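In the block that follows, a single chain appears as structure tokens, in the form predicted alone.
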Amino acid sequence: MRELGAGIVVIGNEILSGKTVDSNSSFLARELRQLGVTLKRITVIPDELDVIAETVRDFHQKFDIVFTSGGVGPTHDDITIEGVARALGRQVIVHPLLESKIREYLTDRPVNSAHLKMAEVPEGAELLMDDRLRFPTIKLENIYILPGIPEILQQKFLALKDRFSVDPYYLKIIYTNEIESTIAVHLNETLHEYPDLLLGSYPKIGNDEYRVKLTLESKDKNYVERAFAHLLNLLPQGCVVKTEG
């Protein structure tokens, strides 16, 4: 079965001292989920170029893909692109395609530093288009830079995603009425019997419908479906409440 182990890098003061809700991570790792990638780690980093480049360059080595966010504009603590260029050794460059990009953009209005640091990229990176964005992403070996403004972010992952499709992860969940100190028991069993099991037990406070939801996953369809029968024939008489998947 084919694996990729991805890492994101979000970067931001702001997220940092809680002006701002980092909602980029947590879409990001449902996406990569869907698509079979696996996500190794989520980091916040401050806008400090060689904490930038010391984690970038980390995040290359261990990870098949990497994912940086925020740090892209124009203003002066957007140094992610020289962040990302230092951690892998290479200057920074004015690209011509973007930079001709920004002039159409802009018309007839005069062009200036803040408008050309748009146009910033490390050197060899590559210049992913897509008719569906206005400016293309940047690329650099394993690493993809994206912006910090979520609805655009989105938008160019979700113009990205077919090439980080993998064999998925299958997915059973069982809803159950009792608590975890009473079934423990019987998850630890389960997992002694499908030791590659992914399983995950999580308890809702105040919820009428259930007290903890059970997730079993794995890249194997036939072996996620035993695990989940082999559960349930565990699990006490009468306290699942419902299962999906």
Contents of the next structure:
There are 2 protein chains.
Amino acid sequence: MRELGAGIVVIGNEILSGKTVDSNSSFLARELRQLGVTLKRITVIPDELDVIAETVRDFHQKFDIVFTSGGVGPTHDDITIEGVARALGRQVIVHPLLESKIREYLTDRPVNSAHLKMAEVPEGAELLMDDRLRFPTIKLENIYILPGIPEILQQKFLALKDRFSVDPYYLKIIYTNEIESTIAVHLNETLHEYPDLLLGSYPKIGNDEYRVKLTLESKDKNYVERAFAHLLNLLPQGCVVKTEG
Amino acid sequence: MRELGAGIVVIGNEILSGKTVDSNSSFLARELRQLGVTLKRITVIPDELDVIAETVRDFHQKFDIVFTSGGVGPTHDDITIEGVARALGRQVIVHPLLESKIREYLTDRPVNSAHLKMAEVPEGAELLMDDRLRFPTIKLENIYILPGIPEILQQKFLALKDRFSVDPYYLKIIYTNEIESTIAVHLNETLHEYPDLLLGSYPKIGNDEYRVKLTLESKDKNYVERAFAHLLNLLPQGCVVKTEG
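Cool, the form predicted alone is there; where's the form predicted in complex with another copy of the chain?
Complete assembly follows, chain above in first position.
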């Protein structure tokens, strides 16, 4: 089965200082899961060149796909392009195509250095065009550079997503009204029989409907169905509130 | 001025797989900022022992305070205690005080190995008691081990927070109806005069009230006020919608 592992680097002091809640990583997490891509790491780092370069280099080496979010505007704190370039030992250049797109877009205004900053890319970067986008997405090797503004990040990701499709995960869910520590032994037993099962156990406080949500997943549909039947059979009678999937 | 840098390690496949949205790191980010603590890193990692150990060791060395969130329940995927112990080369032991508290709590049920798992701590850990909590918080050196369930994490953090208070940040905000690339030059000019200013520029799409929110911060109140006056004076006439702080 084709496997892809991904990492997300969120760049922005506004998130670390609690001014903004990052919604981009949870959006990407859901989208990647639907595509069958395994998200392995999310990290939120400050607008500091050394930290960006070091983190992006690390992710570039560890994961098949890397997304950066944030730090691509025209101001002093937008240093992602420079950070990604430094991560891979590249120069920053002004891309002629981006420059012409920006001049076209700003047809009625004088173009200043802040505008032209947005035409910068790491040397060797590809521009991924799409009819649905006003500006292309910048890609350097396995790194996709996305903006921090959620609406634009989402547009850009949706235009890219077809290239990441791999084998999907199959998910089954069991909701129980028993407490976690009582059913833990059955979870362990199931994992012993089905060691490749992705099994999650999530207690919910103050919920009338259930106490623990159990998630069973695999890229092998038959495997997850057998594990599901096995666990259902082990759980104490009457403790299953409902199942899904 | 007393400075403290913090890192948050969020442990949980449920977040990386998009099943759950992490609200703990944004809660901690806001709380730490109010205390004057500088949050330097958030990372979300899977329930994998090696990754937990490596990440916690790295954060333990880099930051003054480390919080972990998640992976402390009774089930197979709750391996944070073991990961933190491994990060610092410690054994995992059953803490007698925790064991007695768990037996007390479960007075009417048989105690199984899953229950006793929750009495485990890394050797040398401190238990931080508080009248407001049913169970103490486990601390190993500069690492505070917090649960993933938001309600309990919040209770535990609020009981701890007094120990982290340092000099606060002073924040002033300017909302403008000018686009970011036009005012970028004034931001750069202000940073040139006030190089220690923490200056953020956040465009908002589809907002009638303003186009860019500018945040000016410093732990030196007088400094941020002078920088604020300087920037207001530079901005094009009529572009400031309102100010705060």
